[in-house]
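Below sits a lone chain in structure tokens, taken as the form predicted on its own.
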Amino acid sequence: MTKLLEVNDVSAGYHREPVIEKACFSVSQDDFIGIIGPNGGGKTTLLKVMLGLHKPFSGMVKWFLEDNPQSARQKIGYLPQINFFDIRFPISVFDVVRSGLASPDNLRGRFSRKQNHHVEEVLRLLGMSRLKNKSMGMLSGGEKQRVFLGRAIVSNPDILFLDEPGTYVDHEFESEMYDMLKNLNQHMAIVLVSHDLGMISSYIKSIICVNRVVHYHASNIISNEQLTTYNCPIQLITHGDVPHTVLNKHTQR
């Protein structure tokens, strides 16, 4: 399977203090990776390093996308944990989602009929069609999150990064969202940060456990042998067909 990016022995942090260490893994075309760990363990920092938004202390992140940086940007979708948005800015739901199709070659913001139709399809997928002409400032937190998710996926990226996408959304849409991500994974890689492994465990294919030291597990189910090998204290309990995983504290670094 085609490799999209590779993380080689990366350490990173802030003010010379390491937050993540020994990160070594790759992301391929059909991957659906869940990044888990305690609050403050380094999950978001790892995601930002992968995206090139934060420079590592050591190691390297290598991308295998197109040589043209401008073209490569269109192949990456990103939904950050917090979207800063001025609610006074008069922009519609439709225009925010469509902004995900903007490129340096389209500085005047002229979009084709086909592109506009695709935005309509994304809004329909997210259950936001009826609000497409609404100003963003009039939406609830959950509705805004749906719109920002739409902006992240509208370009049909090769790889989609999501930092706690369930934040602010209601439980009904949260379940629909993960089903939708499972379908999207048929044609794009997904890297998902979440604190709720019980929710995502039946969707993801592999796990990155982050608590300063980064451990990669090539499955969404972790055996006792792997726990010993990786020194990653995770207990697995299965109820029916849906695995539930509980993350405990890492005792060694």
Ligand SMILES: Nc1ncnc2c1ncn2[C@@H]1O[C@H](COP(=O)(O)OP(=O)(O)O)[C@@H](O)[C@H]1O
Second form
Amino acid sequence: MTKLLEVNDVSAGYHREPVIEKACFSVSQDDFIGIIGPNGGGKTTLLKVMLGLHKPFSGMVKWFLEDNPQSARQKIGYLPQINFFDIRFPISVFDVVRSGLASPDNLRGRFSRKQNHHVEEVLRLLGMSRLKNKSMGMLSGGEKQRVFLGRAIVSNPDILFLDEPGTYVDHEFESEMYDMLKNLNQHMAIVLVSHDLGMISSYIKSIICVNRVVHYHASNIISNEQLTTYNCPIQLITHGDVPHTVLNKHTQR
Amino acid sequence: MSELFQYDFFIRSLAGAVFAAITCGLTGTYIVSRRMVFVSGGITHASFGGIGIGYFLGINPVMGAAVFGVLVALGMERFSYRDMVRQDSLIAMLWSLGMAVGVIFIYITPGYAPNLLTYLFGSILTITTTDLLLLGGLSLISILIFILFYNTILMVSFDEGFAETRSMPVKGIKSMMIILVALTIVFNIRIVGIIMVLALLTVPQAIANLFTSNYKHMLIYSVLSGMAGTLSGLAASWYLNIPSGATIVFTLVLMFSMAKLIKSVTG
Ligand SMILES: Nc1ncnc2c1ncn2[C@@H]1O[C@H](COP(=O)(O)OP(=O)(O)O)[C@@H](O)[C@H]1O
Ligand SMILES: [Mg+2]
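Structure of the form predicted in complex with the named molecule, given the form predicted on its own:
In what comes next, the whole complex appears, and the chain from above leads the way.
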């Protein structure tokens, strides 16, 4: 399996306060990794460090996609964790999805007919064709999340990062979305952040627990005891083939 | 001779009003959509420091304000980026500091400061050829920037974190735009004055926003409603013989209220 990215003994945080420590793992071509942990545990920070949006205190993140980090970034899809209450920006659904194709070689933002066509296709895949000219501010939370998913996958990335894509969407679309991701996983690696393992456990292939300390776990089956030793107080709900383990809810939310 | 002078002054004022609507309509849309109204207020007032320094050095106060305004704008952008101070506190500090610097330099400048009130309240009727050339040039540059980089400006404004993951030159675009904001503010001070320039940057956009939430349409409608406001305000100030800057602002807000009323009646 081709290695895409290696995280080597990374510590990171804000204003000299460490938030994550000892992150050591790699992401390979067919991976579908679930990053789990409590709120405030450092999941988003870890993702930002992997994406090069946040500088680590120590350790390093190594990309194997391209020698040049700038062109490597063009092969990444990213769905950030977003506070949807703030989105009243006058931008259309179509323009948001198409911004996933932006590149520094195309500062004038002239997109080819083929690219525009591909945007339409992604919108169709997500059931958003009808709303393509609507302004983002007028969409429901779930619809916005679909648009951001579209923006993340429209470039056909080699590796797709998703930060809590299940928030704001209804259960029906959530499982539809995970099925879609399972399909996409046939030709791209996926790194998915979630604060609960419930929905995602049957889709992911390996788990990273983040609660300040970062633990890599090479399978999608994780037990109560392991979570406790990882000090990863998350809620485990059974789904499909995963063994039935229910953790006590942690007091911190 | 006097008729020719009348005519010349008429044309100048009209040109000033049109250029003000173009520059403020375009850049104001960037400001409003990115919620940078407070930053813009800071740049506006801080640039008074440049006016004071201009008087003291005996150079054109507009030039002083342009240099000072651009530096302050870049400073606000840079320090907020480094996350060292709360951005709103920093803006408030620079806002008052600029005013203080202006007052001190005007005080220590020998003699009195001619046209000082012009900078505070604007005076489109006494606009000079230099002012017009600056504002006309800025109109052209603004139009070019928005045509050339429309999609990039849109995506960086909407989500700069994402734009960074696409390796877009986020800092470069933001610096270019904050310089455009500062120059737009400073060159329009001649039209409506420091006290009221914020209205030119926000009211046309508020009117446009009643009818569209599409960025491109907002740019166009803001320029058009800005023109309607500045030109009819100018006409009103001629007929009623009242100050032009104040009349333009009054007209714009009146237009907004009427548009809002029409909108709520027609649904
Ligand atoms: N920009 C920031 N500045 C300072 N502290 C931050 C910043 N972003 C996150 N933090 C802190 O870092 C910790 C981890 O945050 P985050 O990575 O967002 O956690 P998670 O995504 O797991 O909920 C939290 O305590 C949070 O308050
Ligand atoms: Mg998070």
